[in-house]
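The data below hold one chain only, encoded as structure tokens and taken in the form predicted alone.
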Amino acid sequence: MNKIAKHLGFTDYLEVGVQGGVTFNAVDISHRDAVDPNFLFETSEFERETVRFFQMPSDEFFSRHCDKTYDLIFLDGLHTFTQCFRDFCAALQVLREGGVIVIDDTVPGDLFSSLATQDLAIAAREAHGLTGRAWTGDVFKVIPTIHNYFPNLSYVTLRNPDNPMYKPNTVLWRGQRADFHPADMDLKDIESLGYFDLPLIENLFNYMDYEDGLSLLFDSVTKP
């Protein structure tokens, strides 16, 4: 995010899905403002004009609260299609020209965080001899919507094969994507996807290794 919003200049962030608040109080950017359902740690500490924090679910906040544009919008929110393809659109229409979008958590580690609800996949890996909270849900499915209903948005998935511990995320900005060809597949197949569907669709999600991804994201984009 820090880098991003150094090299194109930006002043306001949205950062949707925060609970303990590490990326969202790291984020060096003037103006913030945070959503989340049940923040973990006291707001008061943190809160300023500049820094505002709305307990509330996105779908309330971007309906009744957002009160203005953003530069850089990170979705990190409830793990699910349609909550995080809900948030997306929200998000689109409070994007500043030049703006960005980062959505975290776009490809699931294993088939357990692939799962519906983070309590059933902490179960399942319980049932197999395994541990861990990891839950990334289906929000691999917004990635191929996006592909195939979005051709005015261009995007990268970024992944760091020097960085073992490091998520991939997909960055988005406004931008025609001269080599728009749909995958063969509405709605309802994308919406039917499975985990073990990924190599299927690996394609659309344009995978580049991250500082090659930021190149290509600030070659791009204009500065506000």
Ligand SMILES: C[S@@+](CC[C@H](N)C(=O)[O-])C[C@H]1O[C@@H](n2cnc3c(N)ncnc32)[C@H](O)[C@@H]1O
Contents of the next structure:
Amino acid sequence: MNKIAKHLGFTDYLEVGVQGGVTFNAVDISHRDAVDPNFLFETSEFERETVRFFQMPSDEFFSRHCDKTYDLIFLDGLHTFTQCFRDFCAALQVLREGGVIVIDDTVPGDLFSSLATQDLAIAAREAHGLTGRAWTGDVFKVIPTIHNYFPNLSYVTLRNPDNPMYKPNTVLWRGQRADFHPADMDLKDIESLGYFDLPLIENLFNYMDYEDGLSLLFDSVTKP
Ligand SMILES: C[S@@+](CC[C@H](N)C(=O)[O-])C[C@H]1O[C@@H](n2cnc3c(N)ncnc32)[C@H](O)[C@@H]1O
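In place of the form predicted alone, the structure of the form predicted in complex with the ligand is requested.
Time for the whole complex; same chain goes first.
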């Protein structure tokens, strides 16, 4: 986030789904807005005129409280396809020209992560003698949806082969996809995708190694 912001001279950041503020409080951007129904830290310690906290679900924020536009929007709220796609559509409406959206957790690390709720993911791991709270839900379905229905958006899914702890995320910007070829799937087909279908749609994610993906982004997006 900081590399993107620094390179593109961004000044206004929105994070949806903030939890303990690990990312939000480390983002080096002058104006920052945070949205979460359940912050896990004392937000008043960080609040100032240019750093605002909206304790509410993202739907409420976008429909009633969002009063500005942003250069960089990080979507990391409720990890379901329906909510993440709604957050994405709302985010597009308040994304400035030359702005960037980052969607976290677009690739489940294992079958358990892709289950419908985090409780299920934890319980299913325990049932198999495993531990871990990782949960990406079915956010991955947002990628084929954007691929098929947003020809005017470009994106890459970043991964870092040198760091196995790096979770892939998808970076999007406004830009025609000259090679737009929707996959042969409608919304119902996308909705019914499961973890084991991921290899079949792997090419839709536009995977790139982290540094190469950022270079493509910087070559494609003009500074505001
Ligand atoms: C994975 S955590 C966010 C982690 C954080 N972005 C970070 O990098 O440290 C997901 C967060 O989404 C929040 N959340 C759940 N439903 C939400 C909603 N409808 N709108 C906004 N945030 C939501 C949860 O409360 C949780 O804190």
